[in-house]
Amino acid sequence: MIKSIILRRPVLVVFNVTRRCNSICTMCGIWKTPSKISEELTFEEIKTIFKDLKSYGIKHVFLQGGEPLLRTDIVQIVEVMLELKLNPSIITNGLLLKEDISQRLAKLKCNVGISLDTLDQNKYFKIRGVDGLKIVLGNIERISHIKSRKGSWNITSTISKINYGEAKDLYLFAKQKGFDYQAFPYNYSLCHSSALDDDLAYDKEPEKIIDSFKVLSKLAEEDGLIFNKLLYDEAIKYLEGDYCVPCDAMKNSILINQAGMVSQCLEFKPSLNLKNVRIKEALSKLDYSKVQNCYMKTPCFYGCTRAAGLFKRKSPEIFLYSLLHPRAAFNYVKSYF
């Protein structure tokens, strides 16, 4: 990865394996146009891309959909990034997070991000369309007697004008059920993958947003989790409007969708097929003009294209800190490196 580092090429696949999904979120427009099981690649071109992927310098995959769940060969794929000693991180909603498969994944070292935005069941339903927030927490309840779990599991959170006044309590919620936890703010930039809802957007209020990370900052560095201390005051000054920060799609990150087509990020529409080209060609074309002007005109916080940018600039910070608390910094190694 340091290779890819020095030569300025991405380290993180977002791999959309699906774009099949059990709810209907508001801020999401992939579940709109769902595509087939015969549209996606097979277990077997996936080993065969991601191979060539690897041989490029690729070390982090996050595994996302739709619902990655409903890959009934998800595990195997999990399987297939450690043989090739990649990092899967799979992003799931949890409805499908049962028994035998969270067992199974707890003896990978997959991380998990399980997405909960509220903790108020008609809140939940009115963020995910689905009634299913009982589901969640049940699964949730249930892994965290799992005391084996090889990888990082945590709870992830989409923070909008709906559930901005839960940001401490599910933080807590996290903590107690022995979770890590992540919050990021709503996001609909050209709403390819996302969908603009005027019930989560905070566009004419911001300060009560900016408020939620500010709360999120300090509990963050309370427990010495530097880099989401570090992570939520990025997201702070994106939400005051102070924040030009060239984007990490195509420099430190891409998407590669169902079907094996490969873009600058999640909010571009994938135009090359890595089943037909290699991905050193396949980014020799991509136009990373639109993702200046992107980042210029329409900036957003998304963790895949903010993360590991932020990881690298904000290195000298981490490093001392890593010197003061080595036990929490060899506790994030151990997750993600």
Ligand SMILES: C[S@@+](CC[C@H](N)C(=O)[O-])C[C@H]1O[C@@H](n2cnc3c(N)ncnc32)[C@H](O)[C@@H]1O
Second form
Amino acid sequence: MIKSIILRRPVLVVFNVTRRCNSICTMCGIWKTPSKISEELTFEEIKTIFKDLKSYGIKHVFLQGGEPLLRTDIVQIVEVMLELKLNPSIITNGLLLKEDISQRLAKLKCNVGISLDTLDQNKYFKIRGVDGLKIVLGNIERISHIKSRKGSWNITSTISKINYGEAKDLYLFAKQKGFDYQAFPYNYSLCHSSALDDDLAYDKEPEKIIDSFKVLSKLAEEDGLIFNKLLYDEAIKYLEGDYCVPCDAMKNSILINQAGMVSQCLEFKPSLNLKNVRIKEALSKLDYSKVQNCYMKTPCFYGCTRAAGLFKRKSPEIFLYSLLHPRAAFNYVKSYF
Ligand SMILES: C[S@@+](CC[C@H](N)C(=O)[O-])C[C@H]1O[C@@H](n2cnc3c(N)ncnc32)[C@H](O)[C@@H]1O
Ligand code: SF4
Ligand code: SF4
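The form predicted on its own done, now the form predicted in complex with the named molecule:
The next block holds the full complex; its first chain is the one shown before.
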């Protein structure tokens, strides 16, 4: 990690392990072009790529998709990461987090983010296109009774025009069930991975969404969660427009898709394949000016690029705050190291 920071190399890979999904969310474009299993990396290919990533200096890998739990070898993928001392985080819609897999994941030092945007059944159906709220809530309830979870488990919401009024309730729900909570604004600028839905889009009236992030910022501050507070404050700046803080895509994080292709971020089309080239060579060929153009003209606020970069950018502030609020430091270390 220190070598990567000195050499200014990315430390985070967002790895879309599959493009298959069991939901059809209106905010997401991924399910519209699903992968065939035969096009996806095999477990052995993933292992080879992970070894390359590790020797390059990558520290964290977000396993997402599509729906990552549709890969039947997802737990083995986590295990091999842990053997290589890579930090795994799974981001899932929670529909397949049944007893067995939850128990297996809880025993591993793997962070798990469960996407939950609403507690209302109709809104869930509108956002996710499937009638899955009861299933996800049932899974969350069962997981809340697992005594020891080695990784950090959180509930993550994408806040849009349809659910901004629920931000506080979702935060309190997560807290009550023993989960951390994070929320990000709905993105719909480039629409390679995202998708535009007029019922969710807020560009004509962002004020209410901004207010919901102000509420979240205050709650995070009250609970000593400085990183979340800083994140929400940045989200507010983004939602207020005029946000062109350099995006950390390629500097801090990169994307690898289900076939092993690399791109700058979720919204850019992947090109070079890690089955044929090493990560160092692939990154030397990716065009950073595309990222610069994008964050100046069509910025987004994805967690993988904005939140992870924020950690580095604001580390002096976070450090000072942590000295005064040891609980914040503990939450931090638990999640990221
Ligand atoms: C693409 S999904 C993949 C993992 C899994 N299928 C899930 O939904 O959690 C990763 C995260 O991106 C969020 N997401 C999807 N579309 C988005 C958008 N347009 N803007 C912001 N976040 C989005 C999802 O809610 C989820 O938390
Ligand atoms: S957000 Fe996740 S669950 Fe929804 S369609 Fe996209 S990949 Fe699937
Ligand atoms: S702002 Fe950054 S992460 Fe977002 S789409 Fe542009 S380059 Fe990608």
